[in-house]
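Presented as structure tokens, the chain that follows is alone, the form predicted on its own.
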Amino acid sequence: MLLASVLGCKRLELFLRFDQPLSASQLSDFRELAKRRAKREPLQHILGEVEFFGLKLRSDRRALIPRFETEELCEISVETLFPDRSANIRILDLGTGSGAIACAFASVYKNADIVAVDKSPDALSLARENAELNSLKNISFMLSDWFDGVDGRFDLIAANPPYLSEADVASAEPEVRNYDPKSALVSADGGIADLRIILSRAPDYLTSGGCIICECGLEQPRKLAEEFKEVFAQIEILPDSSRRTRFFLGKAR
């Protein structure tokens, strides 16, 4: 992927050009990229982009690199919760970061009103860039600490909040530990504090029968399901593709 970036081609095209010699400048550029990767700088930061839900998004230190698990959150929402892609629904993306979730929904639900919030101005600037890059017009961006600046009710609330403990981050790979914003990774009380804040306040912002879906750390969904069983009309705990408990789904009364 680094070499394809230097040559300005797709990765698979390299197999058709395997006997092409590199120029001195191309070799120099490739070596510099390889040195950065050897220092464990994330590939997405070196390339400056990441693929997510069929979109190309800019990726840098301003926000968490979008993960595959978060794509699964979007897939669950689109395929199960709101399969009608022409629906006039209102969606809230809490802690939008790079804007990945908001952009994914905007690309699917052309008639939706999507609000993306984050307390980081840097993250919001990246999210706006990604919406513009993909010509997505139905997202409004707001500087807010979770629900603090939010008004109205929503049919769907999606959140991928910080859910790691300090110990989790300390033992993580250097790509995560040294490059992802710590504020997007770590939450108090063993990683669950922000999820509790979100779920405790969500019913006030959901329409009747509306849903909230959160990406969580392993085993957190079970704990949250027990704590909030009286708050929501229905709760589901959903696994990711690796069959690990990953998502909390709550339906409002």
Ligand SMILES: C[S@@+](CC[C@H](N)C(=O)[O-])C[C@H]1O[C@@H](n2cnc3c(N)ncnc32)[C@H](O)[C@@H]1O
The other form holds:
Amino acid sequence: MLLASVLGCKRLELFLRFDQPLSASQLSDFRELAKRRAKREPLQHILGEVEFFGLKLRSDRRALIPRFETEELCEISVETLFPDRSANIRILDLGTGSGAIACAFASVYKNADIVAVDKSPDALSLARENAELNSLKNISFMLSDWFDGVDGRFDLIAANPPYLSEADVASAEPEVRNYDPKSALVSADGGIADLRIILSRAPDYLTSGGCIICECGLEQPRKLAEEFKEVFAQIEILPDSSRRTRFFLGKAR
Ligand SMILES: C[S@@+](CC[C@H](N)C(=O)[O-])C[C@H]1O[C@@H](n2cnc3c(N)ncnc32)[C@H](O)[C@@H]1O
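Can I get the form predicted together with the ligand as well, since the one above is the form predicted on its own?
All chains and molecules follow, beginning with the one already shown.
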């Protein structure tokens, strides 16, 4: 990926150009990038971009690098919750970070009205750039502590909040520990505090029959399903593609 970026070509083209000698300046550029990666700077920050749900998003220190599991959250929503892509729905993305979830939904649901909130002004500035980069016009961005600045009700609320404990982060890979913003990773009470806040307030912001889908840490969906069983009409715990229970889905009464 680094070499392809220096040569300005696609990664697969490297195999066709395998015997091409590098110029002195290409070699020196490549060395600089390799040195940064050797210091465990994430590839996505070095390249400055990441692919998410078929979109190219800018990626830097301002927000969490969007993860594969979060693409799965978007897939579940699009394939099973709201398969009608022309639906005129309201969607709320809580803790939008780079804007990944909001941009993914905006690219699918052209008629939707999408609100994306974060309490980090840095993250919001990156999210706005990503919406612009992908010419997505139906997202409004808002600085807010979860629902505090949010008005009205939504057919779909999606959240990938911080859900790790301090100890989880201390033992994470340097790419995560040193480069993802800590405010995007860590939540109190062993990682579950923000999920509890979001789920307890969600019913006041969902339309009747509306859904909230949250990405969670491994043991959290079961715990939350037990705690919130009286709050939602229906709760499902959904696995990711590695069969780990990662998603909490609550349907409003
Ligand atoms: C795990 S990141 C998710 C980013 C993005 N949605 C994604 O999936 O890649 C969590 C995000 O929640 C934001 N956040 C943390 N606490 C918040 C709060 N109280 N209110 C709003 N956003 C918050 C962080 O700034 C961060 O951008």
